[in-house]
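Heads up, the chain below is alone and in the form predicted alone; it's given as structure tokens.
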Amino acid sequence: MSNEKEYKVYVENRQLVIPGEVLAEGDIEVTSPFIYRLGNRWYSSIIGLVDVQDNKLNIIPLEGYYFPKVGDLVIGLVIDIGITNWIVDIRAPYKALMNASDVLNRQFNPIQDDLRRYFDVGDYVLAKIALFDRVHNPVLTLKDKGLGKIVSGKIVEIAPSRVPRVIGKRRSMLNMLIEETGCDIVVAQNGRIWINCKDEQLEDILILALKKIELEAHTTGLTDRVRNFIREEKSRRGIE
């Protein structure tokens, strides 16, 4: 008996799709959120391009918020602090919590601890996705390398439906800017990206270049325009 997957593809790799629109039937592989199933087929839930590649069907959306995953690295807001957690603006239709017990690596004691001591109202913060159940809002932790407030920089946001282009397959995208720019660079996957740049003029051009990505997040060719583009403003501004 054969092993191998029956399916019938009824789009074209890089086609625009619509919502409802039929993309294919039977048992090729989805590695998207946005592609669901009825019966035998597969639908699309969103506007966006189909990717069709080694068996399987993806979509890459045009427009869309954040949908939190666990795992997930984000960038969040801290907008309002509660008794025992801060609430955090992730950029998704749930709010995130970030629990003072995870903050501390300790049993929280609210008669000693002020939570504004660690985090205020308006800063920002690199953590993940530790819980998520679609029932309960995202619960952040910081226990990881390299997590934690953001003090320096700047944080340019996105679409972030924009942020696999930004980052490029194989890193590349996101390797060609920082090679070109000598900014730090990172990405968060719900469109906040924190930069650090060594004088302003880099960071200028750093952030066209981000708003040229998500702008043209459609396109083929990207690198190389991103990256001639990169080196025209470098040069058209006398930055070696």
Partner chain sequence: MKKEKPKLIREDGLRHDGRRPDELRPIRMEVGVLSNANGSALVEYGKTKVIAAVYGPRELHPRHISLPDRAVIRCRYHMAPFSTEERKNPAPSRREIELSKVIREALEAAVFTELYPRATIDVFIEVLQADGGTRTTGITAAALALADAGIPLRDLVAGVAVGKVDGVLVLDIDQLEDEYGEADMPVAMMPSLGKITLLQLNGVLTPEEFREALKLAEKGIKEIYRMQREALKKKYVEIKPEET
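Coords for the form predicted in complex with the partner chain, given the form predicted alone:
No partners, no molecules, just the chain.
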């Protein structure tokens, strides 16, 4: 008996692939929901960049909505208030629910408590997805460190598919942004970024840098280019 796995990979690492493209044949390990199998062949179902490591394949999508996953950090926008919960937009195909009992952390009486006192329509909230499956809409929770209403700073929206690039390999991009601008940055999985800056000029530069990352996400050497961009902007505006 041989342990040799028989497989053929037809794509290179970081290659741009489109739906219907044959990626590989044979014994392949797949970690992306966007690779599907037909007979002995593996196809891509989406536009993205492939990650090839021997017989392990993954696709990083370049387009698409945010799809909720339990445990994800998201920034939601309160859009409606129910009797015992808030309806929150998380830029997903489904509206999220945030229960009053979870937020208040105590027994809760809808007659006495006015939910508007805690979250009103238009408020942003940093939360985690507690529950989500095919049958139920996502449920948010605030029971973790640092979660809650966002009362300062600004929210920048980028395409959710660009989030991995803003964070970078081992947080390299995010650490660089924090280092260069000195701002507090929280990147949520649904493509909303909460930034908190001391200086308005730095805030502007950071927003421009984030938009640059969004536009050039599929190119290589981006971290260095963005760093240069921030430094240039800083010297052009005469701030240190």
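Everything numeric here is computed off the predicted structure, so don't read it as measured data. Positions refer to the first chain, counted from 1. What we label the rigid core is the largest C-alpha set whose atoms superpose within 1.5 Å from one form to the other.
Practice task
Using a superposition on the rigid core, decide whether the Cα position of E232 changes by 2 angstroms or more between these two forms.
Solution key: Where the cores coincide, E232 shows only a C-alpha shift between these two forms that is less than 2 Å.
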